[in-house]
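We begin with a single chain expressed as structure tokens, specifically the form predicted alone.
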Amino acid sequence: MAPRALVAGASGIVGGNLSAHLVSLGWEVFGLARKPPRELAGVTPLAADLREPESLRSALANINPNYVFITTWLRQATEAENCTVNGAMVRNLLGAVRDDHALQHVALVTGGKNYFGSFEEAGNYDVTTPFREEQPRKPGLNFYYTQEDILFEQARQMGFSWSVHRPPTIIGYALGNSMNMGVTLAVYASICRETGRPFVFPGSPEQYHGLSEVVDARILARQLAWAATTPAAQNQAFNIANGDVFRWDWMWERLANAFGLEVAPYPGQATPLQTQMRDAGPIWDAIVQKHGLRPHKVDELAPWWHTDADLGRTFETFSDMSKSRVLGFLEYQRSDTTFLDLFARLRNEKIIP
């Protein structure tokens, strides 16, 4: 039989592209989110909220996986509120697995402020880099950690499996996501072009100057897969990105050329999205109509924020990949490849112009 997979937050940029990887692999795939997506080519879709247990007791009765990936988070007003839902979420998911014989792996997916720290404590620690798995856990709450946690005691009780996966940025397509820089970075070139304003990087000096890395959501796809069937990457954690590392200096200018724009001069501070783009909606909904897209508000597709944050921050952020590397995955993306790939999809899709 095929293996059975349900995938936590499908309608997310680790889910659906997850799923998407799945199936291209012969898999059975169960895509679960709040607004499940209906045009992913080979996925059931399950309606259910993470913090109902009953909704998702109803949703999973009858699903019995052998494998589950948990691919999302709910953002909150303060940490200590990260904590308390975001944990929630596991343990109820988990909870609704009825058949825990059936269940061999649970693959989890938190990001780099395992190593630097939460939204709130983020730069107030020593950050060491590369990031190493074995790194200790920084002081503070820290969602990912309770959420770790969580995992850590189910195996224990239920007898499956875990994996744990920190990505840096994802890039790739989604539309809605809440963290999503290759899409937002598309808006935002899209409106430079269209009106002329400088296409000016908004990030930090530490950023813009120092080593970064993204990953691509397939490359992140691949990894989950390889470790929920590998022993030996069984009861693990694994940093994934693309391989490469880049300075945003030379990342900067491929993305202007990706949109016929020159690079307007660094003006030496950060000069953030949320500010530059305050009249960006109807902006927006006038490319759409010039252009014929499809008629997403700019707020569905761009989260300043987000992005923000990931270009704001005020020291380097890059990982070792040898750990997953020395147990057999060797998968590998340029990071400028990744970028234009998403973009002319974008294209394709008639998302932006």
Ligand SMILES: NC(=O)c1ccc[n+]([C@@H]2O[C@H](COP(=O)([O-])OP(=O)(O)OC[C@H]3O[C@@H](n4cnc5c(N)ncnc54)[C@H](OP(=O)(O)O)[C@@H]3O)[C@@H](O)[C@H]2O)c1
Contents of the next structure:
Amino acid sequence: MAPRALVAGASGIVGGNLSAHLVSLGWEVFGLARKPPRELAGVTPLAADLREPESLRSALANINPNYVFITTWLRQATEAENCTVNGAMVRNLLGAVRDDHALQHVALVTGGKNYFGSFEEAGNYDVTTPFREEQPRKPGLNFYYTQEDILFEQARQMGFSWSVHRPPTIIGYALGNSMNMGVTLAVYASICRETGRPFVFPGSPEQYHGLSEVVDARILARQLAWAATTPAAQNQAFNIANGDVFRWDWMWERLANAFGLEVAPYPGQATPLQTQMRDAGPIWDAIVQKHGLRPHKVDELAPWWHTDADLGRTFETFSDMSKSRVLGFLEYQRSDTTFLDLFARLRNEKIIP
Ligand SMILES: NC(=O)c1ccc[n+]([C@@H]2O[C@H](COP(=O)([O-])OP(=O)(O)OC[C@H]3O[C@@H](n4cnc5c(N)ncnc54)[C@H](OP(=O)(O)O)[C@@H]3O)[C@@H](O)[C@H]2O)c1
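Could you output the structure for the form predicted together with the named molecule, given that the previous block was the form predicted alone?
Next comes the full complex, this chain leading.
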């Protein structure tokens, strides 16, 4: 019997890439979201709202998954609301499968804010790089901690094993999701090329000159599948990054080359995309028309706020990858290749010119 997976958040950048990977391994995959993906080959779509326990219970009534992957999040105005809403989503999900003896493992995807605080508090604490899984939690509210605590409690009660995965910025294919630096930078570069605007690194000096890392959504997918099926990886938290580090003053030139652009001189301070791209709506509509692209609105493709937040940090962030490597997870990806692969796919699928 093929392993049966329930991927909560299957239309997202994590969930979509994970679902595709599990299908490629021959798993049976159920992909849950409010608007589940219908175009993902081999994935059975399940439409349900994780905030509604009753409808969730009926949507999951006959699924009996062996593995549950929690890759959802729903952005709220404050971190307190993030904790309430995103915590309830984990509790409701596990509540809906909780009487099921088939369930072996639940994996939760959180992220780097585990180490440096929520969107509200990022920059308020001293951070120690490289991030190591055993570093203590930061004092403030953080929905990742709320979700972890619910996961740990349910695992104790129900007897499944768990894993927690902490990626930095995720680069990969997804459309219309709320945090997607790769697609955002592809849209920005395309607009610069079409309009002749300078291709300026929009982030802080600390990000431009300091060490950085990203993770390819396909590498994260592989770690999730590995942890779910590897006894030595049970009941552990893992960092997950590509495995290389880079500086944006180097990477920016690689991105510019991929679009036939010159690198504009770095202005020495952040110049947020949200401001630079204020007028991008009609420009993008014209680009779509000129190149016969799929008719996405720019706001659907490019969540400028998130790229501004990540590239605007005034402190260094990168993680130690040795914990999962020592246990046998050896996947590795060059980060410039991650971006170039994504850009090639976006061109192939007529998302960008
Ligand atoms: N993206 C990044 O760069 C990044 C970096 C580090 C960490 N992370 C973390 O990774 C985790 C996954 O994030 P992501 O970026 O993959 O998210 P995402 O791309 O925005 O996808 C979120 C998924 O959750 C689903 N969802 C949201 N609310 C739902 C609800 N009420 N009921 C059912 N499904 C719901 C969405 O589909 P519907 O809207 O159709 O429901 C979508 O499938 C989060 O904890 C995030 O903080 C992300």
